[in-house]
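In structure tokens, one chain follows: the form predicted on its own.
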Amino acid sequence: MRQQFKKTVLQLAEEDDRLVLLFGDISVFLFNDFSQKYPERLLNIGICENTLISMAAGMSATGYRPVVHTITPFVTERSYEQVKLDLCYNRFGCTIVTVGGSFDYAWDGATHHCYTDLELMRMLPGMEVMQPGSKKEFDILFRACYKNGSPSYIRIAADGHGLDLPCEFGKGIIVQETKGAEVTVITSGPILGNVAEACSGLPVNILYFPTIKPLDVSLLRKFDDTDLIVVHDAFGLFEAITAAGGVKAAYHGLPDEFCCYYGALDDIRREIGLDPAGIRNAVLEYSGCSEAPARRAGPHKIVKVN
């Protein structure tokens, strides 16, 4: 999705010479063919979140149309202030472009995972917020909101879905409809990917909403007659449907604890249910169906730090 990313902006970018980038340190080599363009246009500021989002801030106030990129923690846990002050409450427009969110970057522990920031952005007044799950779903999203005036926060992920679905910006997706079915299995992002394995061949319907905010309550009202359960690698999504008004959802997702644990995302997802067999348990438990639980298949390579 990274590469996507660069794609799309240096499309951008021969078309709007208001565009720039500003950089905390990573990503830089990546965008090698943007930075010989456009060398006034890519700033890397190095390993200071905060001044990142103060120096889009004073950009965008004088007409500039700045993305901001970095690693996910960094820029939403870090530095909330800024985005909640010299972003949100100023009204400038700003696209906010992470990665590393939840546990992309698994090795890395507890510093480098983040999944609360979805559920922060989504609480500041005036914020977009946007969890794609392909490239072709970052593409349409970024074009939508890059230049209408309002802070944007897009994480992109190490992976994605895999799955070809139609995309618009602030629009939820009908991904499986069953006729008769008694629950809706809702999710953002490319765990879509393991609940669309999960649920083959259960009778539920499954909706995705790759725009978390403006949430797309229309779509999830014509579902509120079946039971709602929320599979989600992150906070955010849940906090959003169960603030609609008069909505009622499960969440099957984190754990209320670190993960101290080694391994890959896979591994990671495997530890805490949000693999393909443990979506598929917690589906058919919620719903009470009889089917005996799935096997997890392949060896379990999480390590336990003490």
The other form holds:
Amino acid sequence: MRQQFKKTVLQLAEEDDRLVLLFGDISVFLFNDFSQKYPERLLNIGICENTLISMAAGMSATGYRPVVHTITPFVTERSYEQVKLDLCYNRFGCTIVTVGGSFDYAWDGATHHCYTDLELMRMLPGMEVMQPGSKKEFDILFRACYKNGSPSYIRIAADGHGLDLPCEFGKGIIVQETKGAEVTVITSGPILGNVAEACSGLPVNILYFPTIKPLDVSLLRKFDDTDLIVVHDAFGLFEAITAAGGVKAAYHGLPDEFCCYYGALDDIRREIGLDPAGIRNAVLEYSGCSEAPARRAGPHKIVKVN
Amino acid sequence: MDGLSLQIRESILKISHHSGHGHIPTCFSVVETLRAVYETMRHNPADPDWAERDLFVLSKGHAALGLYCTLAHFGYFPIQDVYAFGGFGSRFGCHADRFKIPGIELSTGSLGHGIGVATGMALGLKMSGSDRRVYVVVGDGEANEGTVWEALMVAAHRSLDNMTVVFDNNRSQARCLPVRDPERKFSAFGFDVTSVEGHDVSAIREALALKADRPRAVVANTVKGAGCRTLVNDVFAWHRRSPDAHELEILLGELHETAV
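Output block for the form predicted together with its partner chain, input the form predicted on its own:
Everything in the complex follows now, all chains and molecules, and the chain you saw is the first one.
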């Protein structure tokens, strides 16, 4: 997906002189061809994320369209006030693109995990929030939010869900619809791959929201007579769903503790019950299905019910 | 203190008394700085969005009342309007909102933000080949924030010769974390530095007019509450306090004594 980021940005830079990249000293090598073509438009500002965001606001004030890029926790959790005030409150457009969300840097431990970014950004007035699950979705969503000029946040993932789905900014899609289903599973981003596998053969609906803000509430409304279960490896989607109101929703995903197991992304997902087996168990449990669990969903699984 | 600085300070006192809001001592320390900046920079009160204007950022945003009174003097709006300061529905908040007040380029308040945004503004203007400049006022208390020093490093590294930082050195952090010897610090960070008496408008103006091949810092050595001995002698008590009618009379009297 990071390659797609470069590809998309290279194309947009050709069309729009206002596009500048502000990097927090990552992806610089990957973007070598960009910086060769546009040497003044890739600014590797330094390991100073707060200033990175503030400067993006300043460059926006002088007519540029900044795209900020660095590692998820450092530019969302650390620089939250800069995003809140310098971008959102002052209404300076900027597209923030991060890598390393949730447990993409599993092996680095809790300092590099970040599962609050989507919710933190969602809470800010005027901010758009996206979690694409494929290169195609990234390309479509990035172009849409870049074009509209609002502050926006988009998270690049290490993996993809492996499905070829239609995508439109601000729209959710129905991945699976089962006639008479009483349960609807809702997710966003690459973990849709695990969700789809987990729900294979189960009489449930699956909704997918790569745009978390603005949320496609009209799609949600079509399923609000079913019980909803949000399966997600970050905060943000569940809160967006419940904030829409009028739904009965449960959550399966993050535990209330640091996940310092190291290993790879799939190791952590398995440990906290977000692998296909863990998700299937959670959906079965929630829907009261009699199918015997293949295994326990993991020691830290939590399900919150409204 | 000349007649204009006296007039601006009088307005600050009266509006603070009227509204019950305002950080008077910190406003008083930047009166001459704000005057000098607005007498130096390119701007047009009749056309606040003039495309060729220089940009000013009050990074120490709690001196907003001082800025409003200065902008009113330069003709951005009538001073009578500012008497709504801090009231519900007023456009004059205790920290300025760029969408409500003509002449405000950035809504500030939380310390350590304006300097970073100003750095981005200067970089943007420089990249686009513009000769517009960016002026930013940073307080010494604000310089407890690490973001100030991040931004200074970037500005110097990027040789932003179109940016001038006025450092309001009013020793406001004497009781906790003083920023000692700011001239040496700015110099070490790569700035061209001039140190001035911060209540001498001409001296500040002259310092602002200097050019360099790198960003400039004007260290304005000021006194918090300058103009009223009651404020100067008890700055912490007056940090965010408005005078009652009797105190207003005393403070106005002290102001006039100083002006003479």
